[in-house]
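A single chain, nothing else alongside it, follows as structure tokens in the form predicted alone.
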Amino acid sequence: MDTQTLTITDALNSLNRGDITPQNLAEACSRQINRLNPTLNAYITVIPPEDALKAQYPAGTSPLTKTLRNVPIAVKDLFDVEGIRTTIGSRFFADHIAEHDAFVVDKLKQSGAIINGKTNTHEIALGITGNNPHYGTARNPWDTQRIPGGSSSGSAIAVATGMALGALGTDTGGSIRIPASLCGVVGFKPTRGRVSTRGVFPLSWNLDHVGPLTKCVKDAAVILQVISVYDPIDPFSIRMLTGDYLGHLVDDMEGRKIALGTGEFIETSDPEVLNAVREAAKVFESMGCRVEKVNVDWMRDAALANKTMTQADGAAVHRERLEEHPDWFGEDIRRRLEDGAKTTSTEYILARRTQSEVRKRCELFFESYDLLLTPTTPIAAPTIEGHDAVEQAGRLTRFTAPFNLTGLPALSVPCGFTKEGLPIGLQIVSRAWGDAKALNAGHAFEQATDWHKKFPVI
């Protein structure tokens, strides 16, 4: 069984006829993290199949729904999973066992899924490049010698090789869909509020999301039907209408709206990436969608914000920790947690005011348009070595991070390959609450290429 291609939907089409068993599958993903875990790191603890089987549900019950009912997940060691230790990527958290499932693990388990492993992250998510100095350095699959981004890096990397079916991630600055840009997969970051982080170790009370990463996006969207319920407990979930993800998959494109970001914010990517995204462009345009080019500089102030916010929230988690233990933190995390623990109350002030402002602005720029198409990152998938982490996080997080100021969803899809064979990252942007319609773009997109059906070879 190749589970590095098999979808979630043609997995739970193969257990329903029965020609798989949950058995089958659960110990298929094993043999890929048996095979690849050593060498390429996405998880920091594995769960046996027999205990994930046995953990699925508790005995004599069944799950609420069938939604997801025998399908290996992955999530990022940030989640707590009932009796599994949750690490966070840190030294400070390397043997805390969790007493409760997080809100979205909980979902996760009434749907039947199978949880088989807590995935390696930069170490507490304030990081791209997933170089953990505690867990070990995680690698893209495409080549081992880069970095397959982060923060939830291992997650990305379990969907890429079939070591699970469809994995969640966290993203404060862009860390679900810059993983998914340079590890060639979908990941989708739902509009802030959407999805509970009840039980999900926080790096900013402010920024922090919740989302999937999958192999296509209608996976993404069966993940967030599932997980996108309101907690009534988590102070940052917000009572929607539940969105029918899947339903409006299908939806036609032609006549909508598309802006293409450009201006020299996007122009200093790479060339290669510049191609690879007006040439997406063109095939909106081939379903009948108006794309108009519009600059979008006014990005830069939104990630620089964001920034000051990340680094601030970041020093006031783990304020007692930086005091107590600052030799127990990496280098590059060190340094920028005690940025964030100099940022001023003005600087703070200013970053929320430069929020409020990029937020008004989303919130007209989506009244004249659908959705905002940009390069997820500016550059494939960068060396392991020879690289600053702090500045590898400024440069990954430029087009990713205005979106967790403004809270709108945002979708990373494959879009094309460098010369290297490196993949390339789409980012989709809809306004506030318009998740159905950033994941119809995204599946529309992929109807019409092959990008997201290319996987590698390892």
The other form holds:
Protein chains: 2
Amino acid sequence: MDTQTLTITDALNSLNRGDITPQNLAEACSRQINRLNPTLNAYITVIPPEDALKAQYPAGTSPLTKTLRNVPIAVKDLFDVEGIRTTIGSRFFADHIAEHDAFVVDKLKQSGAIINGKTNTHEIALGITGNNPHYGTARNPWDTQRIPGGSSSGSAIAVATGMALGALGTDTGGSIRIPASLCGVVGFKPTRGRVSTRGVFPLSWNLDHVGPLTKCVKDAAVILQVISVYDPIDPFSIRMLTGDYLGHLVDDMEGRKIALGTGEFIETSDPEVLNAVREAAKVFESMGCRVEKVNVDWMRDAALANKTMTQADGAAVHRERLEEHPDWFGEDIRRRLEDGAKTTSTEYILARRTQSEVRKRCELFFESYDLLLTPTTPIAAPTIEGHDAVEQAGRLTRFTAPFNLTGLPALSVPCGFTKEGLPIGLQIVSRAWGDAKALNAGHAFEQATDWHKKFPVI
Amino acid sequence: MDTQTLTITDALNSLNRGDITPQNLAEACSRQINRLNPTLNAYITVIPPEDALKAQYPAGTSPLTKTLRNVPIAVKDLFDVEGIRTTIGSRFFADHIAEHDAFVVDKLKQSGAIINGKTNTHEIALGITGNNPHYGTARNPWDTQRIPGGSSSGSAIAVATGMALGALGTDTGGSIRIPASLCGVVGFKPTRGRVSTRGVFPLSWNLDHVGPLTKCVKDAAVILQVISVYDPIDPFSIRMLTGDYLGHLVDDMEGRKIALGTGEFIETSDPEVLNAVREAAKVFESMGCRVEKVNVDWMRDAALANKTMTQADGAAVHRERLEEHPDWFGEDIRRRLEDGAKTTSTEYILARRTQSEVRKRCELFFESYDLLLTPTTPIAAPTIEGHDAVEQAGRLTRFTAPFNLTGLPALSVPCGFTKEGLPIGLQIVSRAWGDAKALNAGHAFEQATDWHKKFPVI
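After the form predicted alone, can we look at the form predicted in complex with a further copy of the same chain?
Starting with the chain above, the whole complex follows.
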């Protein structure tokens, strides 16, 4: 069984038909982990198949639904899984065992999913390289000398290599979409408030989002359907009708009005990346969409405000640890947290004012357009060596971070390769609560192209 | 004509019947201003009747509606009125002439209202005494040795004495409701986002609200109907259906579930105040409401977080003035802005986390209750002399500030008097966007009582 190419939908069909057993599937993923994890460092904690299968339902009960029954799913090591350690990629939490499942982990278990491990993350989720000094350097399966992107590095690697059929990540400035883009998989950041963050270690109480990484958009929709349940206890969860994400995957894009982001800021991208995104826009045109070039230089201020807030928010969350053991943080993290702690309330408030202005701007923007297309990242995966982690974060989050600031749903789907054979990601953004609209566009794009069916040979 | 007792509704009826002319009415208000303003300092800038009548419509046009046609309205000196100075109660803006009407001033003019002046405010709206070192000490018409409350001091005095039939104020920690309570008039802070703040000088981009002060709840509903129009340009304006505030004034309170706030924090109030609020709760019981005592000690942390944010937000707004001419600020304001500027981003972010938690708490609270009753202020109007302005602000905003933090609609209506003959205010709070529900309850209370028909003899 080739778990690298197997989608969740196909796996569920095979399981239902009895072509494969839950044990077969769990062990097939396990073999990929055993074979590749020593090189790729995708998992911080592996849950062996026998343990994972035992823990899949609350003791002695059956799952409430069968939506993900027996599907191996990996979760970033920020999500609490009962009885398993949650390190958040940090030395401080090396021995921290979770007492309860995170709200969304509970939802996964209730739907029958098997949690097969906790994936590697840029330390405390504040960075995008996945070069973790405490738990090993995560590596890109397309080229192990390159970064996989982060901070949900391990989740993207696990999906790209079939160590799991899907994964959860978190995204504060692009941490789901960037590794999805760099590893050639699908990553989706839903509307802020759509998915509970309870039991997920915070980086920012203001900008964190939880979402899926998968092989295709349909799989992302299946997972989102399971986890997007209103949580009355999470202060950031917003009561909205849960969307019918699968029901909206209807492919018909006729007449949709699509803005293709242009201008100086977007053009800081590599020509290869820009070209792939322009080609993707043509695919939408061929489906009957009306595509219009729109200057989005306002994204620059939005990305800067997101950076100011993320660093200050992270410094607030980690204030006691930063005071007591600054040396326990990696060098890049310490530098960013110290910068964050020095942020004045005036600087923070001005960033927040930008946040309000950009939200309003996007509200008006999406009255005129259904979707916005941009590159997910301005470059494909850079090498591990020879770059400063903080500078890389500034560079790679520039197109993703604006949509953390605004809380808008944003999807990354593979849309091509560089001459060197590295994946390129297309970002599809929609209005607040228009999650289904972004997913539908991504699904339609997949029906018209084959980029999501390419996998790294490793 | 006694403008002190005249409601907006009665005035409109008299004007329509031809019993009075617009000139009569404008001049009657003007006489009150001329007679009382030298003592009470309610207005910073008076617009003489002939000028006000001339400016009432955009040149050469008729108002779009007649909702407030020829009704004299005062606006706090934070609202821009074209061609008139906006001082914000500050030395920095003594000569600042507004070029455009604030969004809500434009709406008032479009409804035919006559703007008869700019009312006194605690300097930059950061305080509650109304003791303004640049434009004179605002005084309480019930006892001129006492404060009128603030920061919308002049707006409350103008309404209580018939210098205007209604007024606009702003409210960042209680600045509409506190002077309403202390001067024995009605003050309403609508849901945050309901009313545009464009053209209104900010104190906080996060906590400012615009709302009416009037003699009765029905008048407040009339003004709210005019000003609660979605403003696509104001970054803080939220697109919601405009409520039908007047249509909801139906008085029927049968079966409404009302929480009467209790606990240590509420009981920091004067016994006379507590007693008046308990009696008010009985009035609601007599209308068929189910009243339940509920501990609201969580309001303490909410009030503190609001204070932290307000000071830091104010310091951000005034950062350049504070740097260039700290001596141009009054002593209490300088002290608070300097404190605000020293706030670290971590302190600010923790206050913001409290904001998120309290919002969620209130969301759940108002799933169980229709309304919450508390005193508006823990004491009636204190004397001008013998108190520190900053301490007074902390004391008098404690019950109002939590609902700036949460953005919930909150109404203050007169509900009794102290033995010394000073008005006591009842605060009625409802869920987000439940503005009509709070107004309806206030209106029903007025139908069952006569407190709103008492006026200061001066």
